[in-house]
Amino acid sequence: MQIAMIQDEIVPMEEVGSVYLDRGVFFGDGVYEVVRSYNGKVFALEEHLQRFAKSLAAIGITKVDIDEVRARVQQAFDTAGISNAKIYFHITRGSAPRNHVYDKNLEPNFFLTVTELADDTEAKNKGIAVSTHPDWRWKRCDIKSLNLLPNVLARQDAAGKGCAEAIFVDDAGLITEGASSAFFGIFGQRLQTAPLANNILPSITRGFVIEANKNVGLELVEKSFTPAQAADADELFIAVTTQDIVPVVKFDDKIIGDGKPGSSTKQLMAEFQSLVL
């Protein structure tokens, strides 16, 4: 008799609900996106959907209609009625008894939540502290997959140190990105961030930061830098969908600049808002 145990209840395998047999649970076999709204309007949905489609294709999940995903996102957002919302959605390969090899005829599973964004005014006004952590992730971070255990461990480590974000450092001693954000340094009149590659998520917010910088006029340099260089930067900030630009005023144990959000970061924040409104 094939059985399963859910909490303390034993049930025959044929009675186990599909939610417990989701390949996303067994293997992280799926991809996700997070979008947000500003003042009742979903921001950059098309850009996020384009990346979502690329992630799906990269791991071979088919039978997904992006137009249907768009409609579901909009319907859920309209139903929730939250002006400034975080919209999370993922698609997994489907549900089946655990087996590394999958049936190509599986029907994908879709899941979505709409929640209210937390107030980040204090973080933006005062800046945040971040801490470095070894980059233990897989070699295809350009795919926004559900495999986030290294990110979870890094963020938990940062939280234990009183920091709001973890900054990944690879085996070569170079900063890649944040555990849930893109990472930027400002050195004089130079805006620097790691170049996009397989070990970097093609962050939508990163792209809008670069767009915002066109009106700020910093020289954009897409080149990796070390934690020591970051600690000596004039300004640092992270870029993330749910908060856009957040100044970093403490890097590990080093105070950045005068310990307050820098002038160039503030200019970028203002320009970013002009793209949103």
The other form holds:
There are 2 protein chains.
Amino acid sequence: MQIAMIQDEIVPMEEVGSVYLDRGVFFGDGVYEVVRSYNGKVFALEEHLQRFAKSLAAIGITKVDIDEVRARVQQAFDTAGISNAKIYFHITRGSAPRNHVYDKNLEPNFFLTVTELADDTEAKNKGIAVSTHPDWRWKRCDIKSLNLLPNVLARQDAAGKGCAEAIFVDDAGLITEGASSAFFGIFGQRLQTAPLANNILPSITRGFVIEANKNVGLELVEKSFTPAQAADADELFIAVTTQDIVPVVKFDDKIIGDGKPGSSTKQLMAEFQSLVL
Amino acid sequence: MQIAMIQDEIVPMEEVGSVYLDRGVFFGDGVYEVVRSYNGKVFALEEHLQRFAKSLAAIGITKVDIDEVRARVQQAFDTAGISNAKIYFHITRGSAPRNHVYDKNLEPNFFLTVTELADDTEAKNKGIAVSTHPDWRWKRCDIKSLNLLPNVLARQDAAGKGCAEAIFVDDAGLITEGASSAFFGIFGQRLQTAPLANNILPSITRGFVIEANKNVGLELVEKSFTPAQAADADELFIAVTTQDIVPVVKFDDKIIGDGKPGSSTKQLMAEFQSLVL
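Now show the form predicted in complex with another copy of the chain, given that the preceding structure was the form predicted alone.
In what comes next, the whole complex appears, and the chain from above leads the way.
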């Protein structure tokens, strides 16, 4: 008799709920997005849905109607009635007995949460500390997949050092990005971040930072830099959907600038807010 | 109101089953093993449990009693009553609202299946075709984690080419291993496979191949080789728990030897069986 065991309970295989056979848990075989709302309106939903569609296509999940995803996000957001909300959603390839090779006719599984999002005012006002971690991720970080164990391990390592984010450093000694954020340095009048490639998530917030900078006027340079260069930057910040721009005032053991959010970062934060509202 | 949406159904957050909040699906935050039985006896369970304990420790899941895992595996196997069984089990860090950083007191989730395992006699008698794929995996493949999307994509690519396994090739142009197997070449009297390192799973079956070879007497060389070298090998095979040794008779477009399982591979297969029975 084929069986499953869930915690310490034995269940005949035919009675195992499909959620236990989700390829999401067997393989991380799915992709996700996080969007947020500002004051009752979901921000940049189309950009996130476009990226979601790209991620789905990249891993060959073809049976998803993005219009339906959009409708579900909107319906869930409206139902929750949370003005400043964080909306997480993922789609996995579906549920089936475990086998690497998949049936293309599997029905994808959809899961979404809408939760309260409190802006972390202290982090934004005072800045955060970050720590570096080797970039152990796979080679297709341009796909926003559920294979996030290296991100978890890096974030936990950072948390153990009292840091709010981990900054990945690749084998060449170059910073790629944060474990769940894009990473920027300001060197004089230069705004620098790693170029988009297979080892970088095409961050939506990164795009809005670049947009916000049009009114600040720093020279944008998409070129990777090293931890030593970061430690010597005039200003540093991370960019992430849930918090937009958060100043970084400590990089490993090095205090950045005078240990307070820098003036260009504050200008970018203000310009970002004007894009949002 | 914080809510979740499962497929198209909205559920208040407090009513969402913990299985939907499994860090296994959010992050692939867990590790797994596959063991098999031969004729009513689980093979090499201790070796697999030792590796499982190492994987758990490597990702910081500390609240697992390996004796309890052993007891569950044995209980499930006994209950199933399948003589030649495949036993899959995983442990994830636990269930919680999604957050990279985790609470060390989370209760891990255990899941196991026992299913019928039919030896693929045709594959063993005739050999299989394999195809190469870039090794997109993370940098800690020595940890048997649930982050298996690159393995899925490679296996699906191979299946599309009529191949039974994908063989990973790293950025340096060297073969690491199969998407779910170890990979060996025989060059004259030399038995060659990649050395164990962070980019290779310490395969239990690989260890038994090396053990079986003591009675065959090939010279073991643990050194990586290239796809071009593999295509010129006298014999090739994969080693995997569920099938032990399976000869490879086609490597990408190249027929290996005379297109039939080679004599040294067949000797290793026979010696492997004597270890098992």
